[in-house]
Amino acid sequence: MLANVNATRMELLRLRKRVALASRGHRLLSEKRDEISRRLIQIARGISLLRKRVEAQLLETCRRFMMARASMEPEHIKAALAVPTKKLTLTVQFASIMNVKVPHLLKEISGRIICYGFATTSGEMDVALIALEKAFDDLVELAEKEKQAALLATELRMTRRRVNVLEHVIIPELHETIRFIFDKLAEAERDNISRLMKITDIIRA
């Protein structure tokens, strides 16, 4: 590779500046890599308290659904549940993090969930819906902070793989290419000394 380079003082300016831009490159890079790493922290903790609550909310949940379904009649279930109410609509909006869209679910919520008479159901249904109601607002959620992690995972792998090819290969190549661009027109500025030199004796003699 350094054979074929132009050994001039142009090319050696070009390459001052490529390594200048690199260098700044390099440097808000690690700022992106940084930032993202600490947005990506904040988000994991929210998610593990979130993840736990979810679990629990989503195991009362069915404990309560065993218990209305050991207190009432198969069909008398599935009657009461066959014609819902509530209606839920997920829209999703985008932000920006550090240059990365992640999403942003918005819920639209219309009817209530108690879709049936009392006179076949018991209590235990009327909880386990509501719990089941609950879980679902902490579910959405979840969905939406682990969507962003993901996407900020994957922004901040990219980050990393260019932060180190222009920090372990491409900065370092550069440099090497200006040492060996400056060593040959050190070594061409002393053969013109030297023949100046012989020329100066020649014209004395």
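Residue numbers count along the first chain shown, from 1. The structure displayed is predicted, hence computed values, not measured ones. What changes on going to the form predicted together with the partner chain:
Treating the chain as two rigid bodies that shift between these two forms, Ala44 and Val5 fall into separate rigid parts, each C-alpha being assigned to the part whose superposition fits it better.
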Contents of the next structure:
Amino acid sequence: MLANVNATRMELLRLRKRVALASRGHRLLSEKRDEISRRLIQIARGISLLRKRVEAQLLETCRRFMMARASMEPEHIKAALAVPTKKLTLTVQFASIMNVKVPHLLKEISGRIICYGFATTSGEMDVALIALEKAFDDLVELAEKEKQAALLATELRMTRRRVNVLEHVIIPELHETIRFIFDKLAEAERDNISRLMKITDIIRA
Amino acid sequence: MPQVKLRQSILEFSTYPPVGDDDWRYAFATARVRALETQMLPRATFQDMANAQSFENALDMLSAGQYAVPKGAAGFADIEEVLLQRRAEVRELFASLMIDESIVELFKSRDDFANLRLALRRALTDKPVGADYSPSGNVAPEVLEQAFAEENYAVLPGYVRRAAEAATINYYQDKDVRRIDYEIDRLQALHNIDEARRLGSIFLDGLFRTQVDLTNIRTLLRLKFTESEQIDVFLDGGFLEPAFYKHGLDLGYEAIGNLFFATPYQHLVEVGAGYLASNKSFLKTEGQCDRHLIGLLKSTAQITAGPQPIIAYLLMKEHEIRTIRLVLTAKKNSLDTRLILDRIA
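Show the other one: the form predicted together with the partner chain, since we just had the form predicted on its own.
The complete assembly is shown below, putting the previous chain first.
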């Protein structure tokens, strides 16, 4: 960079402006990074508990469902679950966290989850489906939070990289260039003064 | 009838309905079934399987018998295949031993009703009817598919046609698919009892009425658990009237057993309701219902020759296959041994 730079006062002024801009950008990006980190930690703390709860609920659902399936005849299972009546509609809305568009899931649930008669089905199937129905809310919330966390983590990585580039590359390079131009200009100034002094000495002699 | 009552053992006369009289046309068939009954898995084997350390150990316990899985079998699908094959063999044997063809058709009609349930659900919700139905019924899957495709129900047997019409009308009351099942369940129970009476079989009549009672007991507990608003789903034809169960819906779990104090079901309801209240599970209820039904089937031991032991063998064998599937599924998925033991109690 130093080889290509024009060591002029105009360039010096331009670079000083760039340094000011880069420093302001660095400060803003640092604040953004800190805020995203804070939000991310907040979401991650919630996710950890939520995920444990959802995993427990789904495990329980699977356990019940397996017991129900094993105690029923295959043709009865097929008949019972062939036409589900529960409908789940998910709508995605976007909210902005530190200029990151994160999804917000809105669910609409209609119909009954128990969609079969009682004579040829197992009671464990009822328990499994009710447990699954209860897990829906947490499952959707978990999906929403995990997506938010993933998007914020990506943004955090990018912001941190930008902050690091500004802090460790761009601003030091600009300072170095300014110092270089300043030195060049000072040297040119000294050259000029010494030349003028020499000319003065010649004229006086 | 008095003769029949004398045949009941002292302990069981108030627990199980009468099993009827001997029919010497079935002397050979009964003898054969008695011999085959000795090969059935004892209860201890299921307990050992449940207590086995791993799925493989549980499977090994079956390797010496008819449920041995062929070498190289990879997954649970192969085991399921073996179980379905054994079930088909038992049903074939039942059909070959049973002299009264009407009884064979009656038991085959179980698959017809199951197929009808699936076909109607698909047809009424505008889904392809398909042909993936159980082939063990009186109606071939292709015939059922064709009947629904052409909307020509005349090719179906009377009981299937009547059930299809009634279930369709019931469905259109509020377009709830559960109503299809409720109606088919109701008509299936009535069909079974009517046929049993037409055949003059005291045993079948008692068996189907007991099945209706056990279904109603399970339904009662399921309705209470799910807090369902549907109360007209109890089946007619059992020893107890549907109104009796509706009364039970207003009682708490701890009081529900006392409602049945004058019936043979008090113990199973008490145990089932208690387990449901404490564990939020129907495993014990279903286990107790199975046990009660097996008790009735075992009471046919007093019959020297007749269709009763053959019917009992079919149902006990189907129960055995279901129990094997249950234990193996539970072991395969590392479920708690206590749950398996609660279910197979």
